[in-house]
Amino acid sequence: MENLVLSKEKLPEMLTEIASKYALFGPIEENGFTSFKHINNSQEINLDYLLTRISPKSLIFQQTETLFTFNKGKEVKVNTPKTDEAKRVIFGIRPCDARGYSILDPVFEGKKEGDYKDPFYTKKRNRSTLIGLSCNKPDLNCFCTSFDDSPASAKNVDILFTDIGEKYFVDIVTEKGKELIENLSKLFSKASEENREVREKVEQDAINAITRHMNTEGVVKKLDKMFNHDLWQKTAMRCVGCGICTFLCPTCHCFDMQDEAILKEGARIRVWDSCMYPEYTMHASGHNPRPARMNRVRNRIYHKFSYFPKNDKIFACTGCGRCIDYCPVNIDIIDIIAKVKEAKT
């Protein structure tokens, strides 16, 4: 892994150079909220944010996406919308959100030869270079270290920037990242041992600042015995079924397919959905296998901490804390897993 440093005063020049050759996305603040959007001017970027409310998964797995359009004349014509073929750079993504992409990959890209690969996801994913930004000061509900991760993890990005004062320490992680930096080499200089020591201290201080932890040891086997436990009913009594936990989560990926039509024209559209909604599992027959909120609350926890690790050898949670921060009734996923661990079965 090659290490460089970039003076903060040169950051706008770097972003301008990137934007001239790539579609550049990053955190932009508008109306008091920060979200990842296309950047036209480097001055738009807001690096003072910690976590955007909506995760940047929406850049790859779009909230609303037209899969094809159709029209009926003498014959029915189906047209696939043209996709943007430009290479993309996502700048300023936090390590936990970058890890979210890695968790979504086996869902949309398949795990083995012959699996279906979602072209809408894979094209955007393969064309994207991730430039991560370490968290110097994690939030109260951050718990990424519970998943063998770090606020300054470079595992799931192509390049990682860490704020070390007047400079950014730059970890070049992948060949894709190296290719990007090579075109900008005049802006960077070699990292010194002192720079490296400061970077290590920043990371360690950030790790030490994380006060919340989720103990997942043995939770998969424990959940195997708890399908009918009263914990799910007690939790569901508080839940209002709003689905905000799933919409803000960087790893949730439920979606619905809708056909929208006017006279002889229409489109098939994919939209985000939520397993917390009763309509999500409603069959055409009228039968619903998850008729009660208890069933849906339980399914959310089982999906992340039982089904996903069994199928993909990884927990479907990054420890970002969004579901805790924005739950209107203060349901805490760390607390739920702690109760799972304590439960008598």
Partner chain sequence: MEEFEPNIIGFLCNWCSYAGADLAGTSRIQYPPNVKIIKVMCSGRINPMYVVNALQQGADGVLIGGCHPGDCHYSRGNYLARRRIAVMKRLLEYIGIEPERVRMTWVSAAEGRKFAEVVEEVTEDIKKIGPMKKIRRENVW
Contents of the next structure:
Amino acid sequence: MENLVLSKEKLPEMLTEIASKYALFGPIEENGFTSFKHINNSQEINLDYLLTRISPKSLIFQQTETLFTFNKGKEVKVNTPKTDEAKRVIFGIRPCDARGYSILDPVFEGKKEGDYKDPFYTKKRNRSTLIGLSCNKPDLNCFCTSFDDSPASAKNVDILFTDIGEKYFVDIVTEKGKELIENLSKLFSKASEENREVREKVEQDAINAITRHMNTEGVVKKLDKMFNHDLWQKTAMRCVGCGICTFLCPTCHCFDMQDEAILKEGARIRVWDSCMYPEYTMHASGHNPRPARMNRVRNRIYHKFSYFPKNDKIFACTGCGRCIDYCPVNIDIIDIIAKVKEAKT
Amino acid sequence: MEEFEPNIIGFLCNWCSYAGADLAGTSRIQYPPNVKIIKVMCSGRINPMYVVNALQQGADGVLIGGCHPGDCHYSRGNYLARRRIAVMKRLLEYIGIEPERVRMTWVSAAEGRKFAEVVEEVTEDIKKIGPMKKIRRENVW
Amino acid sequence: MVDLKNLIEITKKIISREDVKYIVGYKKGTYGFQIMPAFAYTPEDAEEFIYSPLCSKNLAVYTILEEKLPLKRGEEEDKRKIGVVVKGCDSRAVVQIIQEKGLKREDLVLIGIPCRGVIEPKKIEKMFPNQTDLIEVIENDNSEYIINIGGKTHKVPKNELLSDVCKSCEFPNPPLYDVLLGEEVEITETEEFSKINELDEKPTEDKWEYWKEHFERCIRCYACREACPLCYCKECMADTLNPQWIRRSVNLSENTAWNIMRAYHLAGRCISCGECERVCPVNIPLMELNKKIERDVKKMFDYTSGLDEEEKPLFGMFKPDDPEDFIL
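If the one shown is the form predicted on its own, what is the structure of the form predicted together with its partner chain?
Next comes the full complex, this chain leading.
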């Protein structure tokens, strides 16, 4: 891993350089909260944010995606839609959100040769270079350390920036990252041992600032015995089924497909869906295998902490804390897992 | 440049307004051809979402026609429609959709002349404000 | 002021009755200023109940969320009552649902709380960020909130934290209840919900600019619908496929249609609890739409929702002299 430093005043220059060659995405503040958007002017970027309200999964797994278009007439033609071919750089992504992509990869890209690869996800994913930004001040509901991660983890990004006061400490992790800044090397300088020490201190301070922790040891096995536990009913009683947790989650990836058409043409589109809605599992016959909110709340937890680890050996949770922050009835995933650990079976 | 010819969807009740429009035709009264009429059994049957949906799908304006108060074939449908559309109209106005785009009128089966005049006025007004773009579906995939 | 002992005492008494299944109230949350809805099945459960200015959640939603799953053979329907702790607006929501025949009065036990306004969670979390320990907030007689954080006491003027809808609330006392805790709140003069007036006076294009920006952001999670105590249709118009009123794709046109539809379906029904705006993950000022309609309805038809169970719904009746100045 190569280490460099970049002084803060050179950041706009770097971003402008990148924006001239790539489609640059970064956090922009609008109406009091930040979200990832396409950036034309590097001044727009807001790096004071901690977590965007909507996770950046939306950049790669778009909320609305056209799968194909079709026309009506004597000859029916099915066309693949035009895709955005531009190479992308996602700047300022937090390590936990970057980890979200790594969790989504086996879902959309398959695990082994011959598995189905979702072309829309794969194309965007492969064309994106991630520039991460470490969190110096974690939020109240951050608990990424509970998943062997850290607020300054470089595991899932191509390049990682860490704020060390006057400068950014830059970890170059992958070949892709190296390629990106090859032409920009005049802006960077070599990192000194001192810089590295500061970076490590910043990381340690951030880790220490995380106040909430989730103990996931043995949860997978415990959940196997808890399918009929009354914890689910108790939690689900207060759930209103609003689905905010799934819409904001960086790892939730359920979707619905629908056809939209006008007189002579139309398209099949894919939109985000949520397992917290009763319609989600509704069969055409009228039977619903998850008829009660209890089933749906339980499924959300089981998917993240039982099914997913069994299939892909990773918890489908990054510890970003969005679902805890925005749940209107205080359904707290840390609290639920703690209760799972305590529960008698 | 060609003059803008608006698309206006007219929801007319079967018993009065539609018959009024019919009379305008049989009496050979000239009126702008911009109104595309959809016959409904009663103005009270018009779901206010029809208005929004029409504007989404290509209409530049919507005209709703019912019987005069007291004349409704179902005795109260037009009164109910009056309330519903009054609220919807104000809501659309508040969101920023020009009030001229949603109009309501009472036309009886004997008022062919009035129907033609209303259509003329509505078409004139919508021509002035131009095409509806704000909430139109783009249908680009 | 609500006496906590009294609240628990009464809850215990009601839950001990044979014809009551459970009572919905509030209890402490898991961190910071969080409060969570609590369900008491036994008198012991009721010990956890609390009430404070932080209890903003409208619990009336749980009366319509009660799930009636298909019964198994030999199973009998549980016809016992549900108890709910209701503030002014919550009680109005219940009245409105009863009026629409969505609920039966005899299926409910209402514990009324005269409400002095609730704190907007977003505001207090902004003022005192990153609180991990549970914090209690008390209101004193001086229109101040007393907030005790880590041994330090903060006094904050009520107006700074009060929810916007509470500032213009005209009905703090529950119109419908079985037991009322404490004494009715005196209704003082209320501020007008001024945001609507400001926008109302602007030209059409500015209005659209304002709403366009908000609607573009909507992610159509429908949290506003699910959290609303009055959105209880078995099948929402947004979910029907034939006819499909609005498409599922997320773009300005469909988002606007959805927001118009939601607001319009609450015309003459919305009871201004502000829950939709509170839950919205992308900060759309939904209450402005609701309040606008509420004001129009009041002005045109002299109608206020959720006060009388016997009244007919706004769009289910008419007066021959309803305003018709807009009709050609």
